[in-house]
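Listed next as structure tokens is one chain, alone, in the form predicted on its own.
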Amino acid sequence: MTSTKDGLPHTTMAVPETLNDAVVRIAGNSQDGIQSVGAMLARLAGRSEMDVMTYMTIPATISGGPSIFQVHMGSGRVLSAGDAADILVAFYQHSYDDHLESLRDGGVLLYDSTNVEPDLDALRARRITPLPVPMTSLTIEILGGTGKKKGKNIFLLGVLAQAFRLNMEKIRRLLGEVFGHKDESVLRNALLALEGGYAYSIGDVASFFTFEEPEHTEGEVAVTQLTMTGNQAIAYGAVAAGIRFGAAYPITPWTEVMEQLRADLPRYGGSFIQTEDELAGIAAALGAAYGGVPSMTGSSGPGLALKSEAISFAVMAEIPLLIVDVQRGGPSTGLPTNVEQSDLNLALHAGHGDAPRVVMAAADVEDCFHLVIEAVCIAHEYSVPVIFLSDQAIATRIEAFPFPDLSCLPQLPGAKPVSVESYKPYPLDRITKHLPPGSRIADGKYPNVTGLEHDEFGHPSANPRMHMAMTAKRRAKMEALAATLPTPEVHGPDSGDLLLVGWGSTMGVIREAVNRAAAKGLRYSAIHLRHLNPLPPGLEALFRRFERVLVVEMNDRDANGCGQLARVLRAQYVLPHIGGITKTDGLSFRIGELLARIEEATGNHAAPAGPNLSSAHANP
């Protein structure tokens, strides 16, 4: 045993010289800047050629409350935000009490000894190293009392920089980016707090947190990485795709996307407006899209529900539009700051009549960037509204990914009027392509755009045969698109006992579960669906190669144990061996939790079952 400056003991750790990855969970109150320090730690990891993924919970109340920010970073591939933490930072007694269970046996408890009194005997029994640091009192001392409790998150960043041997110069630059636009005293105090935390001795514990150096072949140039949230990636992807107009109403957790676009679109000759409500948002975006300007709108579940009538209009008028839905818990206003994947039914079917639309879902932060570009291209190639699904977990987490190739960005049609001899906006033998308003049509047969059923020139028509033909035309676009989609790649064996199907933010956890099961000799495989309507070809044949198919998703089950996507797949392919694993606790799946749920559903043992906090079920 050794002791720290304030006389509290911590154990000496027998640890490896280097680590491939580590999970840090910071627990406190949202008012303490938990998210800020976690985000800075994640961005620093990304700028240091490390892979990183984060997870956060924030209270839904304006006054704030208990919150966590978890960072999984490493020199190897990071697929999830991690399960058990290697180091738990506890700012308060409730942080310690509520989250000690999340710390793995043999891990490190770094706690604010100003506020926390841990049970040292309990820590000793689990071989946990206690690391007391009086963060609150030292921060007040460093800042001369002027900062009060503010700044202890930056003090913590200094401690973590020491523990992980992070590049302090990069951290100083990062602080300059974050606080440089504020009063100079803010940046000065931040730097003082950082240096104070870095100078505070944590003894031999620092030797534990040394990462392996990223591997580079001889002559290889280090890859430039971007580090951002899923919401930011959606915004940047939209700009890269050629979106130049947007209109929407703010709602958690979508708002960050529109705020990013409001700042960025003017730099590229575009604009984003905040409208008075959700209906006005999609109506304005549809007007701009018809005018030839690539456009988008967005919201979360409650707002998407309000937009449903206009989505039907977009289908009938065949106007290309990107509609982003950053899902949160529901129904009604539900869980604004928690994750759920319960908007799929809404995305697939919102609207009246037969109104086919494209539905896509991003798998991670990098996917948000690239898939939004694909969504915009599909919208304009097929003249359809495309609903792009993200969720709170992807929206708020931070990941690092290689700088994308921007040399092959799409060239979308512009709004400049043209001259043509004749023009039919809704020809039955090809896909609709609207001319920008003001275009000259020599034969004088100018088109009409309406939400009524219409003939090939857009003139309202109640002719039964015309309605059948136009309905088939709109359906045919989905069939044509489906034929171009790739069959998802299988992660694991091409056939076997179990296939896990995921969509949205579950991809990384599912793949880690498959990898862990493989180490136990179990033949599990996984696919991830990005195209949800239309579905890609080859799925039925793929499903038949496995004894069981379980769809992993964060929404509620039906009587057969199936969630929303599982019900779609069972209905589409009429395969009774398709089942589901669902959860509705507002939290992302953890690897151990998922493996325990698979064992419950199949009887196969892949890993010890961890504590299950979900209100979830699997079909028998």
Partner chain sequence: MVHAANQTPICAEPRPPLTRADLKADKPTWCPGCGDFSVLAIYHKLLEKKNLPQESIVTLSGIGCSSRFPYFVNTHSVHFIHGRILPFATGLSLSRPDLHPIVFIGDGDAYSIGGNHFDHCARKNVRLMVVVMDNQVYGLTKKQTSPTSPVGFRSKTDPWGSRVAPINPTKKLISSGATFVARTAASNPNHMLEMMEAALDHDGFSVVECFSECVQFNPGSFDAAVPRKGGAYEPVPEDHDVTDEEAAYALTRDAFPGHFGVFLKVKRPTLNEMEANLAENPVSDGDPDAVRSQLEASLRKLT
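Here, rigid core means the biggest group of C-alpha atoms that superpose within 1.5 Å across both forms. These numbers come from a predicted model, not from an experiment. Residue numbers count along the first chain shown, from 1. What changes on going to the form predicted in complex with the partner chain:
- Core-superposed comparison between the two forms: CA of N29 displaced by 2 Å or more.
- A284 shows a C-alpha shift below 2 Å between the two forms [criterion: core-superposed Cα displacement of 2 Å].
- Once both forms are fitted on their core, a CA shift of 2 Å or more is seen for G197 between the two forms.
Right, and the form predicted in complex with the partner chain of this protein, after the form predicted on its own?
Excluded here are partners and other molecules; the one chain stands alone.
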């Protein structure tokens, strides 16, 4: 492989220069704590007002085994986890063998010389700077005994701090936070390992990269950033939105959302319960939502499928509910630890009958926080279930984003019983507003909440006009909501040859592809859809301003090359220039790959075809 992290060939690059944007890939075994050192690097980047995005693979064996953690950090906007690494850290010979390919020409190979023997000629040919560090033996020296697995990662952190001129004070503080609550010796050992790594001489390499922390003039406040995974962001977003009850069943990669909420909600007087299965999960969440408590459930594909029948009830009974689906590779058990966007069809159509519901998708970690809040508000405003799509890539990667403004958290109606004169659960002349049970109704007519077709009071009705009216009422909510949505902003020129349409975790890659293409003089544009049902207004006019519209998604194509969203857009706007770029290898798009696919689809030569996908580990 001979391409850089942006998928462009590297034939003229000399000795690496100072960069303010670097991709570090750490390859070892998951037992080595590579994830925790990677996460610390990411947090550090966040604390230094840098942007950061991480990527990791999950080992094939149930616990442990070869794994990588990649950190892309920079002083500008980091939109992807990076195509190729600037620095590859190899703990073992297999790490070296499997990942050398992912290191760009002219990059740095930092390896544990206790375990790894690189082919120096090959490195030379690719102008890679070898940086041998006897990590295992030095760590044992410093910590004594079989510290082998315990301190090596922190030692590495010290080496990287030196290489990137990271702020050691901040790192020490971080270690204090991470290890401070454990036995005192743990922190001491960590600090010893850190200083050992920092002190180890790495020669020239020390001058390759420097991250400049922004200087703040007096009075100017530093931007505080949050650094977290997408799953954490959903959980905190839900708390911020006012969700106070949840019920679900564990499944990868959804589980961390519920684990986080299980631990956190009680502090807000709420609770999140683990139910016996997914059917019970959504039923319990619906029960609490009926009670007036803002509630949620969630799962990944298999669990969302199991919730189908109850989703149809939620639509019919008009109960507000947040339903999160952290997508993974399908169908069936599929590829549980890979990424795919193949649950869109299910999100749109889960459940029987005409059952209009809201579907939204997060574009990145920050979105998970903010968009979940919007989703919960929509659910309550329209008394409707909202399916919120995330995916394995967003769920597991770490990003930094500005500390949110908490001053205006939503104030949902909540479960407090009220007294009303009279109440219709299903009025035909306006949108249902759910009344919590416990509310006293002066005219003495208490409402039925039901999955049968019903009249305005919730009593069963098979009257043809009533079913027509109620069906239209449920549909009209989507129309009303759509009218309030903003037309997505165009990234790039407002009209032209090519509009890329994305949804979900592809946003960063698509934007970076547009930027790279622009640098080459190709005027691509992009929009990103967060609202998938209903669709925002203005799309048809927007699409008409471009010669070609390509919907980029990670799911399978139909005979026209269209993926799941592309088909929705074609059905809606019947514009034959809407096509698709799809992908079903369980991996996120790389920038070079996407540019090549665009070129293939359009004949534009933005860049030579990106490297082929040769194994799960060779690509983010």
